[in-house]
Amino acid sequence: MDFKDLIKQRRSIRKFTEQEIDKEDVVTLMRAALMSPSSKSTRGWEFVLVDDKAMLERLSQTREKGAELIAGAAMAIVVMANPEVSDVWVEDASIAALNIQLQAEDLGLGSCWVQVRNRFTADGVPTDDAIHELLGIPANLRVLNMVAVGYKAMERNPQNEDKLQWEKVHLGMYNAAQE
């Protein structure tokens, strides 16, 4: 599949099959994130898999809605980045988790981002507090988001690009098409 198609293809899928990835899919999964490019090349991200339904299913009780598809995933990526070492650390994980979703789409695997900064528990806890402590990740790094990823249990139709809001494009300076 070439760019252009992946780009269309690739859906947040938020219902996934049993089947457990294989494990050279894994390794490809993390190159694609451990090339991703970082600011200055400071390369601060970095990144629990996990895949203990346990696990999982604890994962997806850290924020109060939109998080219960990670239960259901082969694998949850938890992404993460060190403040001290970027001041882009947030662009820096975001990057590297779309580079997951793209290569995961690549190797037709399903995955959805599910939001972690700025989100919070049911009992109002910040979800990077909760899943700090359920993974014992260090207190320097923050933790952007989770990639849930595994195979697809729905299938959804590819981006329709009679509906791209051209309108938001703007060439030379904003509005200027208008002026």
Ligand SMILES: Cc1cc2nc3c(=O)[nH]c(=O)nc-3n(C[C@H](O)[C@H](O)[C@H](O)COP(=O)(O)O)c2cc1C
The other form holds:
Amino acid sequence: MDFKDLIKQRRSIRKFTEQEIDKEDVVTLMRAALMSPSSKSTRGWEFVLVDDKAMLERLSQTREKGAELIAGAAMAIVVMANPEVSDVWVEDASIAALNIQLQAEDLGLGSCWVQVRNRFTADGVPTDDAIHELLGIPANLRVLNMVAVGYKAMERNPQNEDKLQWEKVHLGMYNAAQE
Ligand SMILES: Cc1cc2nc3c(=O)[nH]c(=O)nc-3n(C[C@H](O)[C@H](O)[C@H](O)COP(=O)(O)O)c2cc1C
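Can you give me the structure for the form predicted in complex with the named molecule, which would complement the form predicted alone we have just seen?
Full assembly next; the chain just shown is listed first.
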């Protein structure tokens, strides 16, 4: 698939089969993450790869709602970064996460971004803190998100070209008269 089609094809997948992801594909996913651009090339991100079912279940409960799908994923890639290494760690980590998602699509895998930063457990504990505890993550790292990955067990339509909001693209000046 060429990149133009891949971009159109990628949709958030929230149901996965039981099939494990091949080791080489896991390496390919992380290769994409490690090649992502970062501010001043600081590469402040780090990743925890979780495929243990019991841990996936626990991770799925670190949000009041919105993280349930993690329980059924083959793998959760927990994306972290060190704010002391990069003042724009959110951007750095976001780009790495998206690279993983695009690489997943190219490998025929489904993925979904599960937000961690600024989110809370049902008990009001920051999701970031709950995940630190579960995975033994050092205090100097912050968790941005988890990328759920696995073989797709649901079909999604590709992006609809007819619904693209071209009016949000401004030529030359905001509000410039456009033909
Ligand atoms: C910053 C961000 C946070 C997101 N958080 C969640 C989440 O916590 N749970 C979830 O199921 N999907 C989450 N998503 C996925 C979005 O819901 C999804 O990308 C959006 O609905 C567009 O659908 P698409 O990815 O199929 O194009 C998140 C996406 C982004 C970019």
